[in-house]
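Single chain ahead, written as structure tokens, the form predicted on its own.
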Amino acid sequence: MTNLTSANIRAWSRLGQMGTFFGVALLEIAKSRDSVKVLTADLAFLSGLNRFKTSYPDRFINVGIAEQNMIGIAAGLAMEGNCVFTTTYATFITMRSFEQIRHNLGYHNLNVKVIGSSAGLAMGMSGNTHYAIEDLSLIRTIPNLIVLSPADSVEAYMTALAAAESDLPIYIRLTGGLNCPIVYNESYDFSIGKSIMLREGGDVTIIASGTMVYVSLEAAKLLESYGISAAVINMHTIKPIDKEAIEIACKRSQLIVTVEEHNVVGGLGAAVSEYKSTLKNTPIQLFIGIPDTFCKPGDYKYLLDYYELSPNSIAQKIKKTMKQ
């Protein structure tokens, strides 16, 4: 594992978290790990993996652009042993293969690691056609499959290195561009399945994967000049969602809030939801994402700002609800 100076962070985050993940990660776990086979839809220069296939063209395949197939590939490299990387953007990895998905690697629970890139909000100049907003919505009903959305570039790092480590098949669900926001400015445990608690606070919890974290800890800190003492957790992994840190937090707070850059239907929010809603006596949810509905054209953080995704619309959302 690379250490993590300031210099590697600071670095990371101007690769955003797709090129941590493929330019970095990537070729760290496959020094260690021969059976590391990485596949690609026709994406090796825009998700950062030429380095990837100068080093290792043995162990690179471009399958072109035919998704569906690229699944089925990895499902045979992976029955013969082989922990396969295979990745494209997230509106078409999840939606387009999701039969593939869910039959060849669901169902078999095939070491296959489908990464989407540019999820969410990022790629909104290319229009509806590129948006992921409701990946997680479809991917996580599929049977033995873990999903996972890291909140920054060290993050990603550290997904890639458990993912690898994992012989369960898994979605990794990376948001943003490049000069990601850094949330973790030092080593930390990262485990699956294990959500980490990067602000307390007694009033309202408020529970985000993604990019949505840095963007809740900002809120977190306007929150505060309101009077309003905010926990911020970070919940990397959707699936298996941590049931006690849910539990944890409806004792404690008076607000259950869900941010994430992702449709309000089927995502993180109903993620955490579906569990809340078996236990008693628990505080009222606010729901905080993207609205049901086809999002319109734009620049990355001009749509952020449109879909009220910044600290201070998210901050001023939970003043409203505490008031009421």
Given for the second form:
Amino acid sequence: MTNLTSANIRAWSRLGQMGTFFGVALLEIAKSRDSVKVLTADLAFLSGLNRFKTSYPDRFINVGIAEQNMIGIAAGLAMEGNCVFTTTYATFITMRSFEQIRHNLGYHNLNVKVIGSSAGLAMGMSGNTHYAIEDLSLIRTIPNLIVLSPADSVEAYMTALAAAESDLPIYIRLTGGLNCPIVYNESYDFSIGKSIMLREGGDVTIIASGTMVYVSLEAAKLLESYGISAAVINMHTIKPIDKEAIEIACKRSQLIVTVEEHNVVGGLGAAVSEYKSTLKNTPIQLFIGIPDTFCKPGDYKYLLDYYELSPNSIAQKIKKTMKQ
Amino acid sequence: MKCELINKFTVMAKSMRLNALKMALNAGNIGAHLGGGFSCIEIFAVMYGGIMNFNISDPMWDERDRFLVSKAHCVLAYYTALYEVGFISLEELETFESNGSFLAGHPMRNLKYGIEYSGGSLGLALSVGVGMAWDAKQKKRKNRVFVLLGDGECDEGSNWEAFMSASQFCLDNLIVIIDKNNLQYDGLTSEIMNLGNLSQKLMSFGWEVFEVNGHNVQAIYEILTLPIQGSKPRVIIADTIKGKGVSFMEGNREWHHKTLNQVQFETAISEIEREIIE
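The block above covers the form predicted on its own; next, return the form predicted in complex with its partner chain.
Next comes the full complex, this chain leading.
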């Protein structure tokens, strides 16, 4: 494992989650594991896979623009004992090849990692075809699939290591672009299924994943200035969801808030509420995410502001709900 | 020797049809995929009777030939072949399509029983075969990877992504057999979705193409034993008749999936008993 020096952390932040995952973590993993294979659908340059391709040409396959074929080939490789990482944009890998993921990976329970890059709204001006805002809803319905969404570049690195250790099918949702805000300044324990309390607070618990973790931490600071004490949980594993953390949050808070760069239908908020609704006497839940709509095209920052996923918008919504 | 083998395939095919009819009858009102099962009986008889390398007592053997059955509704041919070579017992075969049985209407991966891939949704297996063949080449294993497709199934675009990639990756250890029975659920493939000149299409995709009468066991065997030359993947277009061997099923769209009643069963059995298919 690479030393998490502050210089490394800053460099990885500049690379973003995708650059760190493919340009750093996978290279490192492949060094000690011959069984690791990487497949892409014509997105090698963009994903930062050039060094991997050069270092391990016989462990890299570019299938061209054919996501369905990529997942099928990955399944065949996994059946032969390989640990296979597949990648392209989150929108294409989850939707174009959904049935291949369900049938080949879920039903056969294979050691294939599906890495969706530029999830959420990061594709900015490319428009709705390139926004992955339904990927969590889709993939988490498939039995056997594990669903992860790292908070920053360091955690993207941690998810890569954890995924390589597991022989299960895993979807990893990479959010944000280059210059991904830093949540983790040092190494920490990451384990699949175990969420992380990043900030304690007595009034509200904000449960977030992906880039929204950093945004939620910022929102919590604003809330503090309004006299509202907000806890922030990094729910990096959307499936299986951390039930214990939800139970504790429900006991301690007057309001549960879920924040996701995803459609509010079927994503993190839904995963939390599916469990929360089985518990007695729990606080209400505020769903913050993209309303059930196709989005206005715009750059990434514009989109986050427009869909009220900025620290200030989130803090205002929480403040308003707390007063009701 | 060769004569013995041919005779073995013929006897096997006949026994498979008789067992398949019993399975279909026992399935009762659930019915069974008779048409597309009977069109590929000879293909399965030759594959399991003389082509594939496998080891019943070591079903996970690394060097075994892989066989992915993509047109997975052909279980009447598939399961009866697995029974013929000893992967499945007669008692197990008789559980076909009964509640909780592992022998469902579409196969489920279970290497212990020789079932390499779960099927049911068309157009998904060839890509998997590409992955397996790629891996075998990387690891310098000698096994081959066979994939059985239906001609109707070739409507699925995912197959063509896989065809393209197999030639790109020079997978000469990958062999596709297309059971070309000219019918799909709704009717003639030429009318529903015409495949045109399939042979030329596949050649232009970089495959080495063979055509064969899919009910002639000797011809199938000869093509499948041709030595590999060059670096192209190989496809065998087997011209077949849907429902082959039972007069009222042959070429009849309705028998794609249907319930077999006692009278039909007896008629079919007597036809199979009488006829030795070439």
